[in-house]
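One chain is shown next in structure tokens, namely the form predicted on its own.
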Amino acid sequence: MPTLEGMVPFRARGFAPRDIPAASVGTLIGLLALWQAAASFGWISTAFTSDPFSIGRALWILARSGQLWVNLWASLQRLAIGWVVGTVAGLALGLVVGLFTVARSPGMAVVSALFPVPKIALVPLFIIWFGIGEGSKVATLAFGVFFPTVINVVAGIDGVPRSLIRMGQAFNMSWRSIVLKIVLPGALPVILSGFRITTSTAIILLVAAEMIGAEKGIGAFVLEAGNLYDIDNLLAGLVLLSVIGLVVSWVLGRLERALLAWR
């Protein structure tokens, strides 16, 4: 008699799907390898934009001079700055008004009121606050990470399941360690989401920044590039930006499977 193994195929093979490094570099080089065709047939004019072999050529010619990376490693260090203390204020406060009701209503209320306000638009302001230097390209980046670090907290949070909360209650577990064990491991897969948003968003408010008021830097260089009509080097700048976007997300990945490998 056949039984019911044997009758109905096996079906809950689960939901994972997996990166495919290789997919990944192979669409990068193939959408360079068809910009150079492109250009290299006419079929895209080189008047107004440039080619691969050309930006490389731009690139070589600048790390070699080491304006390259002046201009880089001056970018990199507001990048790094601004993200970190936007990230460090927005989780604790995020925190707060995720765990506690006494501050949500007038956290919230505080974050949904200056979050729509265009952060570009409050460069000029915080460059009256804070100096043309560093501090005002510095407030910019991190202003513009916080706001949306606390609302990924916040709905991490909330997104936990309250049943693993009943749980460690039934259990007579103590108020900090069903935060520490149950919600903030609940909610840490949002939160890390939430930094390759915020690290995007720095990345904008930088150029931004650095094109306003700054002698070195990316979005300066950039700017320069494009007033002189240097299609090549704006192109380079531009290159640059998404080399880093690329390795951050880089490192957000490998942060991720690090950090949520009980997964």
Given for the second form:
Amino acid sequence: MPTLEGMVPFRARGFAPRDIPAASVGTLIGLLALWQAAASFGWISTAFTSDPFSIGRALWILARSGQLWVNLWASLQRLAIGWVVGTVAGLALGLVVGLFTVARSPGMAVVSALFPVPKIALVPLFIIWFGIGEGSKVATLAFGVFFPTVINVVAGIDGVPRSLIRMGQAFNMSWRSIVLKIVLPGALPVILSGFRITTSTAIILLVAAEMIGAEKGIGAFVLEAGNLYDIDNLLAGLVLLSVIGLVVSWVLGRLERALLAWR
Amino acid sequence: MSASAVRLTARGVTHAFHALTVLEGVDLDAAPGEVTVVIGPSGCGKSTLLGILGGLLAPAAGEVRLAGAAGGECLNPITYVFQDASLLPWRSVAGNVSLVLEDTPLPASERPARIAEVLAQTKLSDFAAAWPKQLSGGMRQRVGIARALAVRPAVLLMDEPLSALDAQSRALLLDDFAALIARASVTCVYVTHNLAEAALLGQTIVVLSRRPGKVRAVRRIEQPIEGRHPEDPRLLEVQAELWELIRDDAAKAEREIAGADA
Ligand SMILES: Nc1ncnc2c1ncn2[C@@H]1O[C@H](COP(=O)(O)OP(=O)(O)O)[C@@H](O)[C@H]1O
Ligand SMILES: [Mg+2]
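Can you return the structure of this protein in the form predicted in complex with its partner chain rather than the form predicted on its own?
Then the entire complex follows, led off by the chain already shown.
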């Protein structure tokens, strides 16, 4: 038998990654600085790329000329309307499917059949139906947001512990109260995390729809800049999209923290 | 508060989940204002029986009846205390009690006083604003009983409310529960697999056999609940008797594979 002697070694190292907020900011700034240096010192050709200063200047010029706001406003409007319409409709159908047997199988069958269709493929159809204007774009977004919302709401409702619903019934709570005070708040965490998916889907569809037929909007602007080999403006458009994504995600994070403080 | 004058009677209650017969011809009489303990090995159908008694499960056969007058203040005649407390995690302690008052005729203006009253009774006054996740298991069960008392039930159905707790919390809560139940003077059916709880709380003790649950024996303890002491030799004797009755069944139930006889 081996003899054991000495200190017990500590063995529980690692497997505990931590977040360092300063490191996230530092990394991004470092990468931008590296990019700028690479361009300034001629390590990379700027014929087909750009550099942070040039992109910043492009954004400044766009802002001064007002072009930035026109495109941004057009995109944000479509994004907001499309997302809200799709979300409200998705919440409504999700509730019905989540709560009623008669709606469940039919509803899920339709949703499952249409969910996998790439929504971008519907843009031509929507242009025929709703015209080349705002209608087709908003419809594309709304459609793309609708299906994942339904699926999320149903999953959220299914995840509410039945024991809590039985509790409500055992206290003779009305159907309406059970839905409003038990089912919906219980499904809220899943619904809110679904919003992260649907907002990013909406941004993808927004750009795609704007590239297919729009005069204004960030998608149209990026496409046009590409056609003109104007890489500064093209990347300025991408920066705007990234900022929109970050802002949306920040807002959702705040919303989650405010509404889900109990977790 | 006037004593509950409601009697709860079950006759020939039989229930099966698919091919698994869980209860067979169970008769039960919960006398007005008394505590009827249902005891039996785990898996014998105690929760199923309680669900049937409270109208949360429809029995395959048999019936459950109520008879008598509930107190004038009663807002929910048949009220539960659940094994897992079943609190809404997104409502504070006070909010969880409020929940069950919001759909009742109790005027909203009287709600805060009612909530404060039951929180005081269950020693929770300092925790009114706490989230359930901040509470220990014992405190959560206190909220469960506060919530049940708030609606002034005529019949109180309690499903192993202490079984998820450690021994110390259980002993502390048991004392408080005994006093609260005695004072609220409701007709109470208390399910447990714990012999000490049965002897401390039961006025009538119904012993179920292992699955399918049938009534094996009914035992009376005439001594009032308040003032019972866990070391009382008479109660220890009752415990020993109960253990004799369920030991073989408990041993067999332990070796059972869930659904093997289905
Ligand atoms: N909803 C259900 N579906 C199928 N089987 C169930 C269901 N509820 C309980 N059972 C089974 O019925 C038996 C009795 O359950 P239960 O009443 O919870 O027992 P106890 O409360 O005495 O431990 C167990 O074997 C359990 O697995
Ligand atoms: Mg049980």
